[in-house]
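Here we start with a single chain on its own, the form predicted on its own, put down as structure tokens.
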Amino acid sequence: MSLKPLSRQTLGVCYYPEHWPEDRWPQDARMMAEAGIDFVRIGEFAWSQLEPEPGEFDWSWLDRAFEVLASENLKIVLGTPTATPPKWLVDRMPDMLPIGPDGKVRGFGSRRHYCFSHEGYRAECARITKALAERYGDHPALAAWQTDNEYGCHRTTLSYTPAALSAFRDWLAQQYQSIDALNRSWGNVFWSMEYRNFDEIELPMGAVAQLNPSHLIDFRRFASQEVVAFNRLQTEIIRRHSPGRPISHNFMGKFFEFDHYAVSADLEIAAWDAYPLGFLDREIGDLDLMQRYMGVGHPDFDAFHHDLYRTCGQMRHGLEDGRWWVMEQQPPGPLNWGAFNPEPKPGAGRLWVWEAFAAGAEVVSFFRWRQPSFAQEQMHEGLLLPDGTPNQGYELCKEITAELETLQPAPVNTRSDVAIIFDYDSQWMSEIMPVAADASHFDSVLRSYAALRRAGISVDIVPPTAEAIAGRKLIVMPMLVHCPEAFTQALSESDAVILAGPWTGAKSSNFTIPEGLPPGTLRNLIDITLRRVETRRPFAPFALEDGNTFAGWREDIAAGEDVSVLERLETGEPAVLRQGNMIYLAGRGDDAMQDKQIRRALDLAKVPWIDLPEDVRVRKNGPLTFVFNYGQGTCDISSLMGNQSLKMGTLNLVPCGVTCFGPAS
């Protein structure tokens, strides 16, 4: 398996041979091949099977699983089993268990029961990873690796153990060098919080009232770097013993406890786990949207993560060799973890897969092969039913395989003219000190991202770096709470149109109000000063003169004489301001206002956009254009085809339909 991107897009599946009788394995492998599946992920939860007693490995069953899968020319993605340490290991070092913010130990009995900072557990992870890599690292069927599984799942990134406390104190000492410097940076003169030495600092938990936000943001940064170090420990071992095989990790949706860009710098493939209906129910939180998109999923939520992790896949090797997968794709059926589990609409599963392929995914891998009849995931549908007979997802694989063979798309990473900034520091700050309970950096970015999608724009989601914005025509930065000085400098040197706000530049790196008031150093681009933020509940929006509204957030802005006011509130205060190439939104717009501001910025940047039918989305993939219908009615999309020819689907796009245009033959 080469480190280079795949030349074609294909399907995969997550398989647990240890769950089923060995005499069933050949039939499973044969059925996978017949359905067009190429990649099979195994092993990521199997530590107790691989090492049933301390130091006594049983490779025999995994050797046979490799042999059976390879006999059908299936390519194996091998997971390190470090997300599920066995009971004997927990008993040997019980202090490896994580402790929650309530001070309670989170014990054995499910998964992810470890603290990232525990040195003893890190050593055990290195040992099992090395043993796996030495045995299977050059196996001809081994195509790729996956480190661990879903880092931080079940809110386990932030651990409050003695090991984490010791590591946090060491980290702070390295960052600040002196306790006086830390006290000044954190503003510890407030409420008499000053420390005499680093050993006096505790983990941010259990206080009577609000904790110091500077303490909290440093703890978030520390915890993120612990994940980076934990992952790097495994990738370095794998590269020594399994050279030439790409390494991946499967990230999650709307999960920001660590910096995915930083972890991805040690990976060849960024992957994530996509569950559109589960996310709609658990993460969106809007009953109207949940009703509107029930059975198909939010049209922009999973797409946002496709684009985020597509960028993560470029962190190690850059755009040309950037790689990303969907490692776990919800099959067209219910989940085990949803509060409610509506049945996917006809065609929804196909739409999910093609949305990922259109975004450049090399592999879309279904979770899971067979629905289990035991343990925690009994109600999670697979490609097969619990009795081993085909379910709807199996037939979907055959359908997608046939379409791939006809269309023959390739994974494409085309740099967009439009970039939207997503920043983990800004997300953490908006969580730590929320000015409104329903507002965050992610929420603001998703609103702007959705407006760009409604305008038919294929957009890149990028970190706030000079490299990420080079050559762009439009840069969108919603609620970029902390804008690094180097990034501000890069913006000042860019010819792009910049659409920023609200609350952009509101905090310095140490979580204080910047000198001279927000937006801090961005005042060099637009001469405004943020004097006050007013937030309200959803029933009390702020009306603008044009009839649109700010949805519960507006800012009191003082503007210099070179700043133009493009729009005002009904009460006369500035709502949208511009100086040169920079536009600032002094509030959080409703959908209509978001659309208006995005399209104005696109026009200024000379980026063409499309007035799409409601709930229709378009995505460019090299020479191909994909059109998706997330709505409830059939749409005539003939006006979108232009001089292209129809490659897949129809011009009357049914609900959950997918159509593809391409160059005329």
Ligand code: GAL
Second form
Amino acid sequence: MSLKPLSRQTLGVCYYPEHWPEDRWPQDARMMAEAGIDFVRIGEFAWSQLEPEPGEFDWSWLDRAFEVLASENLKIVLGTPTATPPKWLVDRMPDMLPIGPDGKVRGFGSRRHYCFSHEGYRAECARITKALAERYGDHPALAAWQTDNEYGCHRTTLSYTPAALSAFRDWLAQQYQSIDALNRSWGNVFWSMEYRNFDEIELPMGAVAQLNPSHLIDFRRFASQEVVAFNRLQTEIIRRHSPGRPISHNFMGKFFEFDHYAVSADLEIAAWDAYPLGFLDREIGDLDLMQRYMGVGHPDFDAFHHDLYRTCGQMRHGLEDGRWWVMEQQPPGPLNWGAFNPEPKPGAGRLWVWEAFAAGAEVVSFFRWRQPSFAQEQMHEGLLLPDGTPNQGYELCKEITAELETLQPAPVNTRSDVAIIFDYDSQWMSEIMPVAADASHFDSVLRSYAALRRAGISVDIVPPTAEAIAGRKLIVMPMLVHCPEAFTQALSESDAVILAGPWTGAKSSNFTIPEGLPPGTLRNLIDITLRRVETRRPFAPFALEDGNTFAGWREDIAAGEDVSVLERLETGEPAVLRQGNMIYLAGRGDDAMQDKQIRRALDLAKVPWIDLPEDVRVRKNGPLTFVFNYGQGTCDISSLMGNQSLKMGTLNLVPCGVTCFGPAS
Ligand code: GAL
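The form predicted in complex with the ligand is what I need now, so please give it after the form predicted on its own.
Let us now look at the entire complex, which starts with that chain.
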């Protein structure tokens, strides 16, 4: 076993042997192998089966499951079962249950019923992790670990328990050292919020009116660090007892409750769970887009996460040895958790898998092997029907396996010329005090990211650090609400073109308006001052001179003499400003405006771009170029081929089609 990236990309599946009779397991394993599946994730919810009575382990069934899977040369990803503490444990330690922001205990009966800060529960997690790692840590079929399952899912990161309260007070005391320093930093003179000591501070919940944003941002930072610590407890134990085996965690889509870069620093493999149609239904929030992309998913949403988690996968071992997977991929069938769960269009499942491989995923692992006939997820499709016979997903695995035999993309370990900054702290700030009701850091980043994709650019999504921007030609920071000083410094030393969006540099780290007004220290790069933010309902966009608009909000900017105004509002105020290599947008542009700004910045940075047909997207993968059609009509893509040759697919790209160009051989 090795911590290094795999030499070839392949398929996986999530499997729950404990849900099915043992005499079926050999057939399952054989069918998996026959479909070309290499990796099987097991165990992540099986605590009650592994330890039916406190301290009494039953390894026998898992031993046999390992044996059966190994007999077909399947490689096992073993999950620690800490997302599902068993009933006996909860009854022994009822105060481990999480408490919601409404002050109510969130009880047993589903999953994730624990508080990250509870020391007793942490000790139990350490105990079961150690027992598992001692038992299976050097099993020849064990290929990787997964810690827990989807940290924070079902809104469980922010915990309002006595355990969280006491840990938060300690954390604050460490950060501020004196209560006066905290009072000053938070501005507690406002509304008589001053504290006399750290023990007077409560968790930010249940107040009559808005809570203090400084209190809230510190709570978010604290809660994020609790997740990091919780995960690290497990990774340290696993490394001790299972050396050489990579450790992963499966992150989620549009989920920002903790800093994923920080958790990833303790992982070899950053993985995520991709459910394109669930996200379209639940996360996009725009009926027109939901209708337009029904059955295929948003063309940039999942891609965004591939690019984000690829960076996460490099946090521990760097670019060369970075690794990322899709740990759970929606099968080509309906889910159970959207408000509505349409069937994927023919070909959509295949498109999803190739989009991930093209972005460098080592493994795309389907959720789940067999649709259950019982309990919560019986309406969630699997690769097999509940009766154990193949469903469409099983056939899809065979199809992709055959394609992988002739076409192997590479795990991407090169840097893109273009980086876009995504920052958890800025996301939290934008949630705590949104500029407008529909604005967030993520929303702004996704809009710019989509504009880059529409120009055919493969993008890296990175944190605001000097290391992450080194060697880039274009750095896009659509809404870096708080720009850390070290990052301002790195930007000022960079030769890259910098395209900053509105609300960048709007807050200091303790959530106040920066001295000298926004954008704070970024004024060293562009001599502008934010004097006012105006927000409006969607029916009243701000017209620009060129016919485009600012949608939702715009800023009133005063500019120094070295700043040139590139574009103006119809009313004459500056809309786009530039000084040297830095361009600043003083409002949230509509799609046409985004395209124009991104393309101008690409030109300035001398990064070639293309004007893609609508709903077509491309991705560079080493010498290969993949082309995807998320639209509803067939599209002639011959103009995109240049002097390359066709490696897969056709030049007439049907809806959900995938084509690959490569060097002429
Ligand atoms: C994920 C989760 C899985 C399963 C799946 C259903 O969020 O990790 O256990 O519930 O969703 O789509």
